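Just one chain follows, in the form predicted on its own, and it is written as structure tokens.
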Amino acid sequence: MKNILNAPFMEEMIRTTTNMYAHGWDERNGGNISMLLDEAEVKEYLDTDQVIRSIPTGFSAPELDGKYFLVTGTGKYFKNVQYAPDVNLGIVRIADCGGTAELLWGYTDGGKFTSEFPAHMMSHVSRLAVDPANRIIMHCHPDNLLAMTYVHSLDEREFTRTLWQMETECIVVFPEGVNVLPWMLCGTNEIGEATAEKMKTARLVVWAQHGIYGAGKDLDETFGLIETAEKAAGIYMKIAHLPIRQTITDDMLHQLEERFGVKGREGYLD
């Protein structure tokens, strides 16, 4: 077997968690990531017949049966992943129609997957149904997007339009816009189900007064998606209290659609 710490997916996960902590998006043990892995690739590094232990999940997701995920651990600090990946990360295989996660590697201190595991898995189901290339679910707490949920309307159209107007690239990067959930208790099936429903129509779901969920084909794309929205939110928070003399108009946004071959969410532009 190859050394799993040299696996490209492992190296990229370690780089990304380290970068996210450096950005200040994942204070203490805040934030979590799950990555859908290719079975054939996993078998280059692990004997998949050797299950370390089975962990109940408390939810149902039959669509994920037999799928493999690399997942950050509950109570773990992103800053420590680079130093002890086997403690802070785990590879699990979904079994029993989603009711069980079979641990194949990691969580060597006896830990388990993130408390947001239900929201991650339910979101994977939603995104895979829309685009089978979406293999990443990423949750973090970016300062400006979080701040924006205190002062801006949580109406999804208004929230999206504000972000699109803050930076030229936004409609190109997330033309489907941003979906928003009001504050809900985290770590529950209820917020998982609500997030998964929102994931059917957008790759970004803001949790008001909490953080954001992003989905994408790989870690770079998903990180960049959140990074772009967070940059736009930062611009908004800097200027929201000032008189606005000019902005990116709907006509300009239509020009961007045509230039970059994207289509803004139906009904979001005049």
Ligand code: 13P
Contents of the next structure:
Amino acid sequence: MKNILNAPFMEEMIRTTTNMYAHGWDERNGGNISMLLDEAEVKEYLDTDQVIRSIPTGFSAPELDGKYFLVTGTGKYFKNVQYAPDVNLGIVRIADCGGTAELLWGYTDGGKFTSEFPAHMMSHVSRLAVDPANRIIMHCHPDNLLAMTYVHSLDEREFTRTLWQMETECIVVFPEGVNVLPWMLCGTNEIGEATAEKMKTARLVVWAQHGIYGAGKDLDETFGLIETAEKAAGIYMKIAHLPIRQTITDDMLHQLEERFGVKGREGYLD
Ligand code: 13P
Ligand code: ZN
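Mind sharing the form predicted in complex with the named molecule? What's above is the form predicted on its own.
Time for the whole complex; same chain goes first.
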């Protein structure tokens, strides 16, 4: 058996949680990540017949049975993952139609997966149906996107158009736009279901007055998606109170669509 701490997925997870903390997106225990793992790869590092604990999830997601996930622990700090990955992270296999997570590695202090496990697992179901290459669901609390949800309309078309106008690259990076949920109680199956529904049409879902969810094929791509939206929100928060003298027009956005071979969300551009 190879040492799991040297597995590429583990190193990438440690690098990413450390980087997200450094960006200020994950204060205290804020934020959580789940990464879908390849069974054959897991078997290089773990005896998958050795279940340490079976943890009830409280929801159903039959599509995920038999799938393996590396998941951040509830109450754990991203800044500490690099120093004690086995305490702050866990590897689980989903069973019983989504109702059980079989712990195969990690959470060594008796902990368990993030309280946002329903939103993560239900979002994986949504994204895998759109794109089988989707492996990552990432949640965090970036300042500017969060700030924007206090002062900007939460209408998805308006929110998306503002972000697209704040930085030329935005429409190229997230042409489908961002979806937005109003404030809801976090950690519940209800917000999980609502997030998963929004994940059917976009890889970014803003949780008003809370944070953002991103989805993607790997940690770099998903991080970059959130990073780009957060950068745009930062420009917005810098200029929103100033007289605007020029902007990125719909004509310019159409030029970007053509140049980069992307198509903005239907009906979002005039
Ligand atoms: P967890 O510590 O349970 O992952 O919760 C953090 C968080 O961001 C809740 O939305
Ligand atoms: Zn959160």
